[in-house]
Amino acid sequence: MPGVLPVGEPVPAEGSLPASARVSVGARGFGVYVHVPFCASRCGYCDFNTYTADELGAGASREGYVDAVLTELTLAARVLRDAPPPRVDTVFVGGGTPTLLPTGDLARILDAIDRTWGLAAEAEVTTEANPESVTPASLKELRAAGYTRISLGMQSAAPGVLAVLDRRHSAGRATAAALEARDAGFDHVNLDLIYGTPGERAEDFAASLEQVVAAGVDHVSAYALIVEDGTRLAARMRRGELPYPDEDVAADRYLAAESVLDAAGFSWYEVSNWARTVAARCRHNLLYWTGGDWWGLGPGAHSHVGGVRWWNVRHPATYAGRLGAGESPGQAREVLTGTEAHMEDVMLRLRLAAGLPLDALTDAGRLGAARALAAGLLAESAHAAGRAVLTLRGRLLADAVVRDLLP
């Protein structure tokens, strides 16, 4: 089941945001996250804020999810009724396995979006999807009600990595249904790998990364196997069923990755993200990176307005039960201090392929980066001055060099 939300200050019950919070609202990107809490199975690694229909209980449905959906979308345009009206750059829609709901109902969250705030003439609209979720006749009706890109969740090509996983669809759905989603005429299509998982042989992710390629998508995301406290995977690696994931391993499986996809014509854009070309990098996730605001619908999901973080409960039952009584759903917010708005500055952008300004480092933060430079960790940007890049060495050791330079 899912694991815990963070404690912070309790969240008013009209949602309201100090004014502080709203004078620049958008100043560096306006987005729409919009979480969907469905799935048909879990999978064994999966703690992520989602639910089969055995797990929903009593007060929650996929029939009444979206009208809690666009009740929460009124509540924040109250919310933000006296800021400068944001423009929105980019909607994200995740979950849980969003193209679990009739895609009638994800237009009509699309459009209610577009007619709370207005849509940017070339906003990136972004759904995520499992393969055995859609349909060649689905994915033309969902680029027809304006959605633009899509992220197929594929993890592995080899059967048994995805009887690990507890995956449901078959070794070859995922680049099938890549190619279904171009067919469809979506702009940018994403595949999803997960690396490391027990018993995956380097041939394996070497087939993976092999069709990605073929499928001819224009984005990839690969991540390494995180074993998460409260999962099946967690629970058959302690009765030493599967053993716990090699970091070595993982680290020479990022290495394939990048030797495979850079020399597919794929450049790397966040430590682990690579795109085709510019316009195919996931701008919903640059403005999570570089500091952006976002509004995030749903139970259990995450918003940032002006330097105020909050995040809804977790239930749906909950969800919708708070917003039925017209109170916010918000379950705890934190409103961060200059100090720890400067840690996730450096945090996220080291990560980013743009790199680091190092006038935005301390004293001793500078000193961390000589040091990460002189060991070969950080690079000079040969397309900025003054700004520091993550070589593949410290793409491998990312979070000590954060570390380094944040003492």
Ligand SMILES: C[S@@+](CC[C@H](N)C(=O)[O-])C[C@H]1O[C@@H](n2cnc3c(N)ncnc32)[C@H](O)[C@@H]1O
Contents of the next structure:
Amino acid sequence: MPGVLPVGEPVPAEGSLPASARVSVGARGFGVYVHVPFCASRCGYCDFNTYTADELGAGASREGYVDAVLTELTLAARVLRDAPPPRVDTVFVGGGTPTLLPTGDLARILDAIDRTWGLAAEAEVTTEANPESVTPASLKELRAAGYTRISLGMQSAAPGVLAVLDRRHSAGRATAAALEARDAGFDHVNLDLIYGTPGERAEDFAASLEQVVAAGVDHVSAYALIVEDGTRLAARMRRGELPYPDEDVAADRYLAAESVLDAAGFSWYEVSNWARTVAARCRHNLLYWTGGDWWGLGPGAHSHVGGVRWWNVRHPATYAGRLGAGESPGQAREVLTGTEAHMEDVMLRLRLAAGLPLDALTDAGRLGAARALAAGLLAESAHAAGRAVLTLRGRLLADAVVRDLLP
Ligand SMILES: C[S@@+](CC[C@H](N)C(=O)[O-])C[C@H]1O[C@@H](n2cnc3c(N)ncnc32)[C@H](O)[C@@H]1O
Ligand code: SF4
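Structure of the form predicted in complex with this ligand, given the form predicted alone:
Let's see the whole complex now, leading with the same chain.
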């Protein structure tokens, strides 16, 4: 959830969508995202839309939160009532820290989504979790409630790095939680890593990778540390207390991740994501990256249905207030033009190992692709004719390659 929302046109009070958006709902899959905007404390690097108990203020509470989300779900069902009934392929409960809510609340959310639209038989149902916010018992309850996948924020195995990132858990707690999740019967378990934190040594990141592999998870996300404006980390760097991340170090870390994870049987399927099998790939994120439809419930959540994209008001109290008044919590929306939809599609698909169909590019874009092929940043897909895939060097320079394909 990025820190700043774009401007757009107003969302009608009843949340209705143009008829053109309703006709094709779910044609490329339908997912539901649920944002849970609570954290026990704020990590110094994070600018997600999340609130500690002290920051929440009047008008919103963790206790009343699920009722507000279920009110938005009722509104969503009303908005899509004339559309082809969507079957929910994926649910992703993210945050914030969803597992700060009682397990019964997370079960109620899933149950309500199922009763509203129907979960597909093989639906992927993910919750994010902080390692210190789950126990063997709570994991078993989540599994019994229908959650099939869990994504744990590990970030690093090095105590010094966790301290710079202001994480609350010990170095070993994330991998212990991953093992507990496997014991609880989760089909898929992800660990998130952050690399390039000031003070992180090559051997620290090597230890993080080694521990992730030893935990037996089937999915790993690894992100370069982004210094977000307005965070405590950014302020510390501005004051000179910590050095800014170094791009060459980040590239070295990425190459280390690819080498260790590949040797351990993982394959990259998106620039920052590796999975042991095709079934272990995060289908919800793939839906985002391949133009699927999703409804995002919760404050600050983004939705995309039939070419219309909208985002909700950010503060939980404003969100609850809008819904309490019988109004949509949508803050603003955009109807994507053909050119915008094309640009987004190229940007997202280029990052996938499945590659980008070259005939999706304009003539100028194809010339850019030819230059990137000649420079060894792109290669022709070994699996599908007419598709270009980033090479390992191209993955390090993905943003620059995209600029060349969208002149
Ligand atoms: C909502 S958080 C994950 C769930 C949980 N709140 C936690 O932190 O354990 C999603 C992930 O985004 C990544 N992330 C958040 N802020 C980041 C930043 N500034 N730079 C790089 N990665 C970031 C972290 O890896 C984090 O695990
Ligand atoms: S726990 Fe996760 S969502 Fe909360 S502040 Fe930390 S990184 Fe952000």
